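Single chain ahead, by itself, as structure tokens, in the form predicted on its own.
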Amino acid sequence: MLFQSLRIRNVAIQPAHILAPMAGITDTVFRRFIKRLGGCGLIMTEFVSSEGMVRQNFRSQRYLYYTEEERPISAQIFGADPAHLAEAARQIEDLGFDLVDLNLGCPAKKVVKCGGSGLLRDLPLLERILRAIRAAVKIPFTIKFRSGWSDEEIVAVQVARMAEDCGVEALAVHPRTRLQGYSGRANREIIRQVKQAVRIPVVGNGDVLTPPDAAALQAQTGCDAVMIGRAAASNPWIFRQLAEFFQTGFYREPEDADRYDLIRTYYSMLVAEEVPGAIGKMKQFASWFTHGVRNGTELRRQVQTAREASEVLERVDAFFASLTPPQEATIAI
């Protein structure tokens, strides 16, 4: 069975399906929500600024809250100062995280100025950072990186080999350049080249929207695990679908009842846990969670015009109560 398991030293990831770190999305509520749906073997925090951690910034501390239910869990950090990144990694270890990950992939301008994919243009500095973090912690250390800054500056294989030499224990490769952002197609040939260049586990990331996409990723690259980001926001069942597909060759599409339960459960978690700005989160996720919902435009309108979180829940209940009984849909290849 594809992606059945992966071990990063003492951390067992079963199945080898990983939720990518996503700013503004992968908070503790969303992570637990994904875990409860099933099929996800490893989750990751939103990326956290090492500078904020060193200053004991409240937002950084909030990003690093997690529960035992979320294990195994990795915390992702970003920055460009080797000493501060090492200190941030020590704090991650002290907080009890299972792994620490360095972000070398974010293409946002404000992040590139102080880390993220910007470090792919300064490999000597990156090497100092990798060695500083590795020396600072005993827990497994991984990185997530893009193929390079531009098509003229592809450094994926060079970065992978350097990382392995510095003691990094697994690599997640998003094979787009920083200048690409999220446009165009991910170049899976780069993942294949990285996999052939190193002995440590390689995680493939990019353009996996369905279980057959994940199977094609593995066939084309030989990667050891699959990491999914944006697709999980609009289809949180994707990890469960992967497990089902790799076991049976089939996977079930969600019915109206599944979509209602998904939206109602996530929104109720936001309210029950008194998440700051819960209604803003509800409106943010409405644009994703309503994909595939019949007359989803109207549901989005209902959520976006609500003024209170309790009103959102009432409108969701009323909307789904008005739908006709759901129909089953099964997909196979």
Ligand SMILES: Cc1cc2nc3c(=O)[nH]c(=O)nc-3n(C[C@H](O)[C@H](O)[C@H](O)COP(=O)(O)O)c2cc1C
Second form
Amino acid sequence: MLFQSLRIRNVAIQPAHILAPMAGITDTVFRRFIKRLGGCGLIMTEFVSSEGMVRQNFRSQRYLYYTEEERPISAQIFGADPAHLAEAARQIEDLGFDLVDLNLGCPAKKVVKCGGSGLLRDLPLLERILRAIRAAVKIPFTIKFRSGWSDEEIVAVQVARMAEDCGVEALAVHPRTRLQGYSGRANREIIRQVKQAVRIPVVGNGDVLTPPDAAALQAQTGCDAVMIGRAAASNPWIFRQLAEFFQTGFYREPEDADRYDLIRTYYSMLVAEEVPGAIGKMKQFASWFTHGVRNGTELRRQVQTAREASEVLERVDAFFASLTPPQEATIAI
Ligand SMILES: Cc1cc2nc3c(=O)[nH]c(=O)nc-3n(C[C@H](O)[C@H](O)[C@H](O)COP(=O)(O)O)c2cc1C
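The block above covers the form predicted on its own; next, return the form predicted together with the named molecule.
Below is the entire complex, every chain and molecule, led by the chain shown above.
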């Protein structure tokens, strides 16, 4: 079976389906929500600034909150100062995370000045960083990187070999350049080249929207695991669909009742956990979760114009009651 499992030293990832780190999305509530839906073998925090961690910044500490239910869990850090990144990695280990990951992919202007994909242009500094983090922690250390800064500066294979040499234990590749941002297509040939170049596990990422896409990614690249980002925000069942597809050759599309259950569950978790700014999160997710819902535009409008979290829940209930009886929900989490 495809992507059945992957081991990164002592950490078993089963199945080898990974939720990509996404700032503003993959917080503890969303991660638990994904875990409960099933089919996801590893989750990662949003990226956290090593500078913020060294300063014991409140926001960084909040990003690093997780629960036992989320294991195995990886924490992702970013920065450009080897000593500060090493200190941040030590903190990650002390907090009990199973893995620590270094971000070498963020394309945002303010991040590339101090890490993220900016480090792909300074490989001597990157090597010092990799060695400093490796020396600082015992837990498995992984990196997630783009293919390079631009089409003229593709460094993926070089970075992969250097990382392996420095003791990095797995690589996740999002094969777009920094200049590409999120435009165009992910170039899977680069994942294939990275896989050929190293012995450590390679995780393929980029533009996987459906289970057949994930199968194609594996066939084209030979990657050991699949990582999914944006598709998980609009279709949080994607991981379970992968497992179902690889076992049976089929997967089920969610129905209105499933979507009701999904929206209701996530929103209720935000309210129960007293997440600061819960209503903002509800509005943010409304635009993703309502894709595929019959008359979804109206549901989005209802959520966007609500003033309180409880009002959002009432409106979601009323909307779906007018569409499909909620007691027919077939996917419960
Ligand atoms: C809103 C958003 C936030 C992201 N935040 C991070 C991040 O914190 N760390 C990271 O390594 N990648 C981040 N990414 C990139 C994703 O992890 C992933 O590499 C990219 O979206 C490609 O995968 P996909 O096509 O499955 O979405 C982010 C992407 C999006 C859309």
